[in-house]
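A lone chain, given as structure tokens: the form predicted on its own.
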Amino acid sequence: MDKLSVKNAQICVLQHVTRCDSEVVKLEASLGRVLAEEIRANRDQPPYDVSAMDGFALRSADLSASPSALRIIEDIKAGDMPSQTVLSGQCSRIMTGAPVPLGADAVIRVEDTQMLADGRVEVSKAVKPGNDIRRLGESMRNGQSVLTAGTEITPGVIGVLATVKCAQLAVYRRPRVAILSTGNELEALDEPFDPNKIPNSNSYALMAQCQALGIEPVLLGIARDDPEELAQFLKRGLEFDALLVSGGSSVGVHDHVRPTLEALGVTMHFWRVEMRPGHPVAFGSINTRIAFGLPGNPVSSMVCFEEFVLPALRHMMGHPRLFRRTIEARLAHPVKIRPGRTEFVRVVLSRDAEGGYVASSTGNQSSGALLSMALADGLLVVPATRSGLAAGELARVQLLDGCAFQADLGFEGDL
């Protein structure tokens, strides 16, 4: 087949991926899911003008002289309804969230006042009408569309859903994912130690990458290099929405995954991509189900998950944003590659004196050096047209899971 770029391979994958159907879940179990319905407000919020601060509700015109002394006519707590109208020379003590009484057009913060011996309150500054008042319906109006289908449910969205009393909601179903490793050389996690075997790390690394997306995959185990045994494993795996097969997808005499998938009715759309690591990656589909043949080298397998499997699964889950966030970083050292394939260099990130990002290699970049992924903050992308990048050159870095956090606050000087 013709040489296929990473971008064109990603386009091909997404052309053959179908969004999962919806299901109804409780609000408490919805974090990280994607809305499959529009949500509308069921009331004005706030339902009346309320105080934004603890202080005193008053008539702003009474503060033309400074200072001004006002008589307190009632206390209004959050949850109370005012019983008196504020007249000239009067005020009501009010708590945050309490309704603003009739006659009052502003709130003065308690820290801008001083109690007098006769029980009145002295106000030391003037304010304009509307000061520290949250107006009726300023957050949302009854019947207003507040959330649309395709919205990822974050803690803030949970708060909005609770505000409109949405105890149950329709979300896109998470895809059912099966993971299979192949090869006579593999040693299962529960098998006795054999120095001549290779531990099956791929299944568990892929499992964790799925879990980071909120998906709990099923591990099918290890299929040996026998076409009949492999066919039985693959047949079971194709009952799932997505099947991830690690190893056996190259063109060697014992690489049976691609022809066996084709024999089971899977249409293979590609089986090589111009990238390093991860060149022998395969992708196919049958009806609405998809199958990936991932390389056996552990780093290659994980990188191919990031570039192809992750966006496919996020699309199936209803997410509109499918790819990892990227940033610009300066290289701490030169990077040399063989041109012709997009290179993904595992890097750690730090900050320079100007606050920009600096990218440094995690060390050994072999596709079998799993520590290079374990230590990485991101994947530095070297275009296929380049033979390398110079020290100090700006490059794009694709952030990996967990890079939304940092060791310190990061803006102490601005506080």
Ligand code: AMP
Given for the second form:
Amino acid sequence: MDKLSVKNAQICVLQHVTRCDSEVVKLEASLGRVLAEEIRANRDQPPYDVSAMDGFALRSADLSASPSALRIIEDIKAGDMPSQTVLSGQCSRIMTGAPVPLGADAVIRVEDTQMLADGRVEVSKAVKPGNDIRRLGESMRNGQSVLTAGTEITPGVIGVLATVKCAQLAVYRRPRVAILSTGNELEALDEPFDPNKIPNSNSYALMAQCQALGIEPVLLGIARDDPEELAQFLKRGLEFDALLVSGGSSVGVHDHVRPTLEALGVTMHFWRVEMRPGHPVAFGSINTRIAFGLPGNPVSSMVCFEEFVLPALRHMMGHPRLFRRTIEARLAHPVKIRPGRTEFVRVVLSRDAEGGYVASSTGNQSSGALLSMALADGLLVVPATRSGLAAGELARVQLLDGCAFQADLGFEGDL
Ligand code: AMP
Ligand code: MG
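Next up, the form predicted together with the named molecule. The previous block was the form predicted on its own.
Everything in the complex follows now, all chains and molecules, and the chain you saw is the first one.
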């Protein structure tokens, strides 16, 4: 196999993944899903001209720079329909969201008025026609397309869906994902402590990476490095839309994952990518199902999930945005690497005096040092063509989960 770059490996993965079919869910259960249908407005919104303020509906021609006194003919609350036409010299008291009465062409807010002793209201400022009126259909017109298929359902989208009374909607199904760890040395979470064994952390880190995408995976457990036992596990795993196998995908004599997947009918598309960590990563497919052989080293397994599994699963769920957001950050210190492979450096981010991002390594970058991943805000990408980056140099950082929030307000002075 020719040397495969991270980018070409990502392209290869995306060529072999199929978007899941759709299912109907209730609005209340749709957060984070992706719309599989176009949504149209089922009415004009607002359904009539409404007041944008608590105040008085009046005829703008009645007002001038000098004070005018208007007689109040009606009180219109939100939900009421007006019964009086506003004539010259008159106004109706109106609440936010209430329909503007016939005759009136503007609303003046209550703060710009004064009640007179005789019950009339005094207005001492002129307004233009349409002032503080929300026009019929201003937000959406009946029949208008408001959301397209492929839209991620955020709280704002849920609000729009409720506005168009969409109690049920079609979303893309989430892929069913199975996770299998392999290795004779592994100790299960519920097994007694054995100083000679390695705790199985990969199953849980991968589980959480799936959960962060809104997928609840099935943990198949631990398979020993025995081709027959492995085949049993892999067979079960291949019933899922996506199978993630950790460990045993390298070229050691006890690394049976690749040949066993092949024996079960999986076509392997690659089994090595020019990256660090994560070099021995394998990917295959059988019909619409996909299988990843992830390296056993805990950081490698997580980084390979980020680079290959995450875009694949997001595509299956119907997301048009497949990749982590990247930002530019200045390096706080030099980074030295061996050229030839794309290097993913685990970094924390801070801000400099100008508000730009500064990236610093989380410490020991060994692919076994899981703390370097646990503490990271992002993965700094050093291109394969470079042998390192200098302090102060700008580099791309892929943001990880948890980067949507920060400790301070992020604004100078008062908001
Ligand atoms: P392998 O890819 O099977 O050669 O494993 C590489 C390294 O990762 C070995 O040191 C393993 O002990 C370790 N490893 C493999 N699987 C896991 C796992 N599920 N959890 C934690 N470490 C693992
Ligand atoms: Mg192993």
